[in-house]
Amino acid sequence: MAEITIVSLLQFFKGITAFFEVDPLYSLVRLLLIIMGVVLIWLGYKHVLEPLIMVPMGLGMTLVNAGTLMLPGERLGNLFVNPIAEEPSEIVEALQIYFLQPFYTLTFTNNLIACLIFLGVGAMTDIEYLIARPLLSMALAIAAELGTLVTFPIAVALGFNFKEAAAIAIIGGADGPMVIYTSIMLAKHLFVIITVVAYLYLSIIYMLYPFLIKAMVPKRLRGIEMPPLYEIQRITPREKFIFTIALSTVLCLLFPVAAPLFACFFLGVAIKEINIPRYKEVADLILSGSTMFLGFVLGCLLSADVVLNPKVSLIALLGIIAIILSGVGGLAAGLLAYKISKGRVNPLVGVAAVSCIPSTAKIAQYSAKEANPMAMILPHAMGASVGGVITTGILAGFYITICGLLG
């Protein structure tokens, strides 16, 4: 009898059935990604990873595999999100049962997420030190795509086909809106593991790149103080916006494929040029709340199923690759500068033209000043970073074109 009653009351909390109802691996990874949930509430609370994506991301891990259930047909799933539903159909009986489904099927799918973001990030970017000193930016944003480029053959030569290794090694860039909008033209199914990858190495670099940079540049050249941008050049609000219209025109016209982040982002900088103040609130709102959408359903996606997909393991050594490799690219190359400015440009700068934008930039201003209070380096890095988001997107543009092209 007491049997009975417990197996009624089990019945009774589906949750709890279902870790008992399937392979006990299941079960295990289950468990696994609850408690990584939490851990990244943690650290995000704490503010050791950036707690504007982690939070979301944590909870929405932690709670689609705690409510993991029997749907009808004897299948385990969850009433949060189908990211399998493609045909007419199954999209709209998605929509109609899971509570996340519209906004994932409207803006994940489409892409409509990126591009967002992109307006948000273009509203809060300054170009004036791009202008001021494009060579310089340019040429450290190249090499700061080293990891891009290397871990492309690299995927290749372990069995990823030529779209699949395009879309990790956008991972590289170090750019989120970036990596889901080529993972999603490239590799719809690796889409959750390889943007949840690239996520979660963004929130490390604010570890990771300050170790990287205390290995690889000395402390007296971490302090080395830059000039204000008014001893280099005056760049009038009027010009950055001629700038930001030109730019903009010409990179859709070379990389149409690209175009939406392209276009996307710089709206966000002629909204932040031209100075309106109600278009300025409105791209502000829409960043935190694609922000904050994107963490909780990126979370939602994270169920054991696609964990354990046997090329997870893969895409987060490659990922964890290419994000080592593009601060490596960065920093040898504001090495570079450094010489051959007889040492006038402070090598940390380099490491900002990784394109996760304004984080790196941030990074390389805060070791900066750790070596040099007086050192003041972060408008200089702001504008290698904007190198950055060109490079990453221009890159972005040709693995799309080049990879359609192989088929």
The other form holds:
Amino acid sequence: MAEITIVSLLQFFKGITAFFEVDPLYSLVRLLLIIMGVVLIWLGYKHVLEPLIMVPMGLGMTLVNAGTLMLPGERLGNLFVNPIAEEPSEIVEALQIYFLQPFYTLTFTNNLIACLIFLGVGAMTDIEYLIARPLLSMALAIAAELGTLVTFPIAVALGFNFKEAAAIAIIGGADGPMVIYTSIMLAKHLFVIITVVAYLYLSIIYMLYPFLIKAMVPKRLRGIEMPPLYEIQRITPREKFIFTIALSTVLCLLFPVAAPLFACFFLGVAIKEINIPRYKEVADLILSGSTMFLGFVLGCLLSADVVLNPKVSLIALLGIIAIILSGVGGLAAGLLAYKISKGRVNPLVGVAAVSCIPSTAKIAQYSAKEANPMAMILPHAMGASVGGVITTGILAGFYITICGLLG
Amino acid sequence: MDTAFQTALHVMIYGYGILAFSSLIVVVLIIGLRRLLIRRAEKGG
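Take the protein just shown as the form predicted on its own and give its structure as the form predicted in complex with its partner chain.
What follows is the entire complex, opening with the chain shown before.
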């Protein structure tokens, strides 16, 4: 009688009983994901990783794996979100059961979330630096796409199909929204893993790139001072606004498949340049809200069955290869620019061309200041960073188009 | 060499070409538009 009572009591705690009702490996991974989520929350809280994304992601990861239960039909699941619902009837049913389903269905599957984040990023981006030095910025940005392009054949050699390889390779662009957009367009079944890997690496870029910089650029070159941009060219707000409209139109004309991203990015830039405070507040709110929900939903999508995909370790490996190669490409181009300009360009501007705006520009400035407290290269680095956003967008458009042609 | 890998290498090279060409268009657009705006400003006095 006592035994029956304990068993009956346990039935109330379905999250715990679910541990014993399935394959032990699955339960072990579930437990590891709960622990990993707590670690991410802690690292985000301590600002070791980017807290804006890591805290909600870690929380989502922990809570969805803790809140797993046996659903009708003897299948394990949760009440957060069902990413595999695709048929209209399944989606309608899921919308009534899973509390995050409306957000997932209406913002993830159509890429709205990536576009909203890009709008917010655009609203805090100043294209003045790109307009002042377009040739240097774009040349460095091309070189900093080394990882985005070279990772593609490596991924194919490792057994990924063209679409999967392209979605993974875009991690080299170090631009979260671009990764979401491309992976949803090309490899929806791997989008959660690719996006989580990308955001994890983007979070550790602050730790990774300074090592790369020290390995590739001697200290005397790191401290080179660059002239303030106003000594080169002065750009008026009217000019910036005209450039925003012209650039966005031309880029959408060239790559209609990436047009939603370009449109939202330049809408953000236009909001900044038009200088209406209420618009700016809306853009800030959109960026903060979208980033928080992106992190939380991504975390909630990270259930044990997603992580047990055998491709996860390969994607993690290719992701880090892409990020490192892009950094190497940017720095190598920075060193070349230093040679060509006869010492007037600080090579660290090259690393900022890996688009992760504004993180890489901040890393370049921080490393330059470490070598020489008088070195101020941030405006130049921001120009390269904006160039990087554009080149990553171009490559996203290129990959989506060519994968469509290759089938 | 594996056909898929060979195709991927071609895609990579095409990618560089498309990237360089598109970036060149962006640079030419910026420089051209800027010169046009400066000239208009000078004409305007």
